[in-house]
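Just one chain is shown here, as structure tokens, and it is the form predicted alone.
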Amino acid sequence: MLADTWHLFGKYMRITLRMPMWTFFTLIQPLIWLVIFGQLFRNMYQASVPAGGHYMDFLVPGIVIMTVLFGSAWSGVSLLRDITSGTVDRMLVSPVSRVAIVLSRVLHSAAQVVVQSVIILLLAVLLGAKISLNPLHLGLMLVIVMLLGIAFASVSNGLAILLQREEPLVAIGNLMTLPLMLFSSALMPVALMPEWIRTVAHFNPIDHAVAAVRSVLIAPMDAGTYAIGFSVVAVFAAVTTGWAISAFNSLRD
């Protein structure tokens, strides 16, 4: 299975750059927030919290998290075209492991937002913002972003097997990511949100993913910040993954 999916997982990266112009065009939305939500948030943001710093600095570790989100969350487009062409198919009548052909497109997803990140982190230092570069930091950072790609890459693959169709997995995908993001601290601080918001922020991955990186990129490190969202995250990472290797496994039935 481990060989399977490593082979798999070149095959899609070996895809991947022979056309990056894809993973560099699905970088344009997050850094239309970044530029445009830096200007537009950045007074209310530092009149509200006066000790809070840079809204630019608050901002950056919503924007990472919202580049994975927007990332991963159509990897199952690819794996529904497999399924209509056939490929698929024929994958299933050869000896390749069949937690691989899953595991291996949800990691290939999780690698590519990866990469997207730590670009959209490098742009937002060229702008101005003050994060942590610690190598340290970066790694920790980077675990929260690969385990939240493969959460939702593997919710898109699930999604795409259970329904078969293109257009509402895309329906989804749109309306599961924007309340997502809004829904959380990406954008705005816990204490500027309606209490009622505050209560849905509480069980929103991502916002336990914005806060997990938050704590590492914006010094001093807050290691119990860090460990709960890396708990919530994980586990988000785990369940979802079992669950989309479970609908693969019955469209094989």
Second form
Amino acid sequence: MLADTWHLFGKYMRITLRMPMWTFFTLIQPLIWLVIFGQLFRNMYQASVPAGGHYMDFLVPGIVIMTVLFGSAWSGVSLLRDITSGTVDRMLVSPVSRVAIVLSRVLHSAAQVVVQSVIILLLAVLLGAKISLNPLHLGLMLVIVMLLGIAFASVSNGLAILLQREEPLVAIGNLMTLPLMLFSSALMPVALMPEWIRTVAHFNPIDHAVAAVRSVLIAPMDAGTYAIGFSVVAVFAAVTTGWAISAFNSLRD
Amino acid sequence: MIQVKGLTKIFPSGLRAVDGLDLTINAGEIFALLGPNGAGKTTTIRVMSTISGFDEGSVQIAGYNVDSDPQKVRESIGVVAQQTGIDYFLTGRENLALQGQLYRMNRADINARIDELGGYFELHDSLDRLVSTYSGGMRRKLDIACALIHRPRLVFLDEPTLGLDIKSRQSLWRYIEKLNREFNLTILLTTHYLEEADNLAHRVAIINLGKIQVIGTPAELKHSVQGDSVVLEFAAGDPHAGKFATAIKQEPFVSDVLWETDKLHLYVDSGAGRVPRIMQAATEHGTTVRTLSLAEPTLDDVFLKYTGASISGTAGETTDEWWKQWAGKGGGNWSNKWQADNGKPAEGTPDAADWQKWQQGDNKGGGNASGEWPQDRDANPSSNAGPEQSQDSNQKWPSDKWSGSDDWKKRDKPE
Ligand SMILES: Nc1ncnc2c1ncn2[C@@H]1O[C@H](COP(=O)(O)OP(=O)(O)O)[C@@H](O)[C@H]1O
Ligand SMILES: [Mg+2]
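Having looked at the form predicted alone, could you now put up the form predicted in complex with its partner chain?
After this comes the whole thing, all chains and molecules, with the earlier chain placed first.
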């Protein structure tokens, strides 16, 4: 199963590397948010949270997580295309592990968002963000990015199988990302949130992921917050992957 | 190699896409499932390839049950689906290598096999190009090569030449035929091209509405339409034509007579030899034959006969009508004749002479495994007992035809 996953993962990576434009394309939106939100909310943020440092520094972890969401939500769309084009059938008639078919897709998505996050981080530094560039901190951040990428790629793949159609999948993907971002501390510090949003955010894995990324990127590192964030995202990734695999196994008509 | 009994597949919509299908395919055979779009060919292939479930029946592939042993079935078969499924943004070599990896072959073996298949399909020069630059025919060849990477003994080809131009189609036929001949590969292909089934297959099953209507070699199927078709056209309202028709029907060589407005369709045992006699009879009855055409039956005739519809769906209304008329009569007396042939060939007819020659040829061929396929013989009468063909259910396929098991291999092949 691991070998199967590896071979299929290699195939997806190879295809992605042949079309690097796509990887950059999905970066445009987070980048726009980074620039515009950075300008838009800067004064408000600094007025309301005097001790909070630069808004740009605060915003970068939120934008990194946003990159993950936008980057991994496409996995399901490409699964549907593979089903229509017969690529999935070609795998299904071979003895290849069915689990590996799902895992390789999800891991490919995760690898993609890891690369995208690094690019976003570099751009943010160029734009003047002051974040920790300690390799350990960056590594810990990428672990969160990877797990969240796995989780959302799984959700996207699972939904693709349930919905069977591209249009509703894209619509739900778009519909889902915005509230997930807004009901978290990605763009706004918790201190500025109304009480009820704070409560909702508590159940939002995105909020924990943002907190964990922020805890390592902005000094001083907060190990406790990271540990909680890591656990939440890891459980989230495990549950969604399991769900995607079981959805895929029910695909047989 | 393949044993399917009573296979029924009902889609959630309630559609019985496959309805009580029985099929036995032998090792070394090229077998064609011939039917129009929507007949259930792809559904059948998908069930046999373990990727679709089914509702009733049992399916044994290469000795394994698709339900209880799907993994073994997958290892034993190669599948070329109707949609290609190869990756356009990988090269031919990468597609083949990945396919080998999916079958858990080791690297060296994969490379050796890629060389072998690249040579066989004359793809060597294109292997390192992206598939997106391939022509339709090349993609199909790569598709088949992918399906063969793990050296299966059995391959399914679902509409292998769909959408190809005539030249690529014929070239692909040669490859398929060669695979079967040189490597004794068992091939189950589906098609809605009559020429394809006719040219390529040792045996053909005509499938329509999820049911097998009839199974046999192309020659047998064509023979079942009873000889050649002679079409006579008379002047409109010729008063003697009716009398002539009644008289000619009494001739022993005429198996059936059908009217289509001013045209008379005669089914005769051997067309060319009977034309003088037909013309003579016409003169005797004082009728004038304006045109006469003679044709050997095609699989299209067979298809029309067993399904009451044209496979291409392009048949004109009048044509359709008289075929329905024909089918409604349960195929006239041809089935009786088959039984007569089976028991004791009528001496002296060219038919019987051919028959005897053929049998002698069989015996010389050192008929190994004589009567190897008893199931087929038995399955035929029942499998074509459709609602319209119920009269045919007592039809017996001449068992002599099966005595030389290699006979179908000797048929002329396109070169
Ligand atoms: N997944 C499906 N769900 C519902 N009906 C289907 C499905 N796949 C095929 N069918 C129907 O089953 C019938 C047989 O289809 P198919 O096996 O593809 O025919 P063929 O390959 O002979 O053209 C058709 O009427 C088709 O519409
Ligand atoms: Mg089909």
